[in-house]
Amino acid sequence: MRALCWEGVNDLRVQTVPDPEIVNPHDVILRITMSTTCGSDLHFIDGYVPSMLPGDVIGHEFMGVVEDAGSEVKKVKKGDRVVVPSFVACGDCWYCQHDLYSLCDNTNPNAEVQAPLLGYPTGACFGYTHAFGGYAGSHAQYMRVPHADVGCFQVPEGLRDEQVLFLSDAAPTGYMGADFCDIQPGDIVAVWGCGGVGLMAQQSALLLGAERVIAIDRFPERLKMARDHIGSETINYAETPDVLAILHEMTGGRGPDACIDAVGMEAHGTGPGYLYDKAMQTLRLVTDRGQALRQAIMAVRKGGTLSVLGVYGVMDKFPIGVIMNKGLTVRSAQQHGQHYLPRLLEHAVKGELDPSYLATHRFSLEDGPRAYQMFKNKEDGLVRAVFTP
């Protein structure tokens, strides 16, 4: 089969790889109908997240049709249309039993790689480095999905693929980030980033009861999507770089009740602080450019909540003192998709959530390297590139 593979830093190629096979009776083989780019892919493409190997199939946000099922699979069968969260979960360990699916104890076969870095290993993620399990990803014609009864969610009739695709990762990540904020009536939520996850976090905050949502980004077309599709108020930090002063004014001097970082380690910014971060990252002295996260920490009101969805590694000048002195609550995780997908499918069926507008560009799998180059450089208003193998 054909698949989009990592061959080195900033080197993606479409190659012929072996077809996946059922390894465990709880596996299914999916025929991929749609998969999409994700901003976190750029971190290993650019070399900031290690442990990729040449030939690794990438991609972790996807849906498809069950082509074959192992003998122990009970909840789905051949021909079912399903959407699958990006993290692999067993459903039985302590973490899965507590709805912390991305922290699963049993799905990462390379736990010894992560443990020295994190203290304890996380669950596995499709197509996202060997530290996260080394599972083949979704930018392919077919893929193996382990623990299918836990990870495969049947798509209700009447929903188009475009409505469901982003329920694999962008929507549950954004929804989780808003859920972390413990939103109360009247709350104001500020979200850094208007990519797929940032837009889903904004929409989720409103679904969960926020009175106002403020979006911060620098691309006019993305800010327009936030206004038009969600109803967010917007700040273009490239035009008005003093974001803290603007948020102070927009919130009557108190600050947002919660701030969500949906940017991560390759944040763009302005001023000397950004130039310092960029130099440190270029020299590989740190992995992170932390301007968006630092700004969110400074912006949130005293006693407020900081929800971190962006992927991070090692950051210089992290303002832990601000968090302590302001009494902030900090929540973060890789997405617990198996917990949120039933709720998201319900929102989609009711017409309350339709992320299909994120699919701004379509490509064949063969055009995958060009799609990622456009995605990385944010060319032609691209928010998400969708592949149809």
Contents of the next structure:
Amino acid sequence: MRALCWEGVNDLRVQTVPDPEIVNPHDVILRITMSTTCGSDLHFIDGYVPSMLPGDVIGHEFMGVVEDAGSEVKKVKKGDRVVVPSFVACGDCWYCQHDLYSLCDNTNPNAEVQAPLLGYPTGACFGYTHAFGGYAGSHAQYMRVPHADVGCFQVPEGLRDEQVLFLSDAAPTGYMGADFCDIQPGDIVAVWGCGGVGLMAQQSALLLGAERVIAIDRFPERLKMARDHIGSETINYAETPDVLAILHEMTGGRGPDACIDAVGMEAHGTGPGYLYDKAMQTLRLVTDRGQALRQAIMAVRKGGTLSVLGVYGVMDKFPIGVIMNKGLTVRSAQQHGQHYLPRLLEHAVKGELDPSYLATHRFSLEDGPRAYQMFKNKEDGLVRAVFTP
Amino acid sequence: MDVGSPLGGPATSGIADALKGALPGGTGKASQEQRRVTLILGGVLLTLGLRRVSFGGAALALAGGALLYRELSRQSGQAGAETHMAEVTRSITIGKSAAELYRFWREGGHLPRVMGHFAEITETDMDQAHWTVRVPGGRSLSWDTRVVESRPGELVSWQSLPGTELPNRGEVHFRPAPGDRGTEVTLRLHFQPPGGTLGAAAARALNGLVPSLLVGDALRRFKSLVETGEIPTLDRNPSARASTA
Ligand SMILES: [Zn+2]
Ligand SMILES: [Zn+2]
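Output block for the form predicted together with its partner chain, input the form predicted alone:
The complete assembly is shown below, putting the previous chain first.
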């Protein structure tokens, strides 16, 4: 089959690779119908996140049709149209049974390699480095999905592919970020980042009852998307000297009740702090540029919630004193998609959640390298590149 | 990579040859023994490391080779009788009762799969098993073990029968975990590497390198197998790499 492979830092190539096979009894083989780029892919494409190997098939946000099923697969069958969260979960371990699916104990074959980095290993994520399992990803014609009964969610009739695709990763991640904020009537939620996850976090905050949502980004077309599709108020940080002062005024001096970081380790920013981060990261002295996260920590009201969805490594200059003195609650996770998908599909069926506008650009799989180039540079207003193999 | 030959595969022999080439030359008896021990232990460490075809595994494999090589080439006048055991202990919590886990370990025939990343195991009866560890260069190391103690719901311990090149023993303990967490399982392996200075060096190398790979992996494999009915694997993972084709 054909697949988009990581061959080295900033070197993606479409290659012919062996077809996936059923190896374990709970596996299915999925024929991919749609797959999309994700901002967190950029971290290993750029080499900031290690443990990719040349030849790895990338991609973790996808949907497809079940082509073949292992002997122990009970809930899905050949021909089913399904959407699958990007983290692989077994459904049987203590973490899965407590709805903490991305922390699954039983799906990462490289758990012993990852454990020293985090203390304890996480579950596996498709197409996202060997520390996160090393499973081949979704930018391919077919893929193997282990623990299919836990990961595969049937798509209800009447929903188009692009309405469902983003329920694989961007939507559950954003929804989880809003859910972490424990939103109460009257709450104002600020979201850093208007990529797929940021936009989904904004929409989810409103679905969960937020009074107002404020979005912060630097690309006018993304901010317009937040206003037009969601109804967020927006701040373009590239055009204003002081985001904190603006947020202060917009919230009557209280600050947002909750702040969601949907940016992560390659944040952009302005001023000397950003230049310092950028220099340190370029020299590989730190893994992260923490502009967005630090700003969110400063902005959130006293006793408020900080919800971190961005992908981070080991950050220096982390303002724990601000968190401590302001009595903040910090919540974070890789997405527990299996917990949120039934709810998200319900929202989609009722017409309350339609992320299809994120699919700004379509490509064939063969155009993968060019699509990622445009995605990385946000050329032509590209929010998400969608592949139809 | 073949499930049945976890330590085989084309990726490993090149490294083993490189290691062999890096060793001091000579045809004397000491040199031969040195080479033999290095091939056995270095080979095990390297292949365990390389099986984890990733940054940590590669680093570990290289460290294994380098450490072993350094220890071996030092050859200072240490006491030849110093042959302490290499002992590694790791614990994991599994969401099943101690009685169930004991039964899985004793009666399920699961051991060959649990240890499949390290050794091929043939269970000759409930108390005896034959272990084979392949090392690069087409060689293999094997031994028989016998269960020496077995207390239902508590522990199983075994040891190798006399006459092997790498005497070893092991034990697994089961202890109820608090709340709804299941059972705390502790696996302990002891290796008695060949005697003398080389043995001491090998023991130190084993002490430093084997735990996370061998014992930790074995426990995780056991846990996944009993909790989910399968062991997570990248076997036949599609990629544009020749070694997995
Ligand atoms: Zn993603
Ligand atoms: Zn699990």
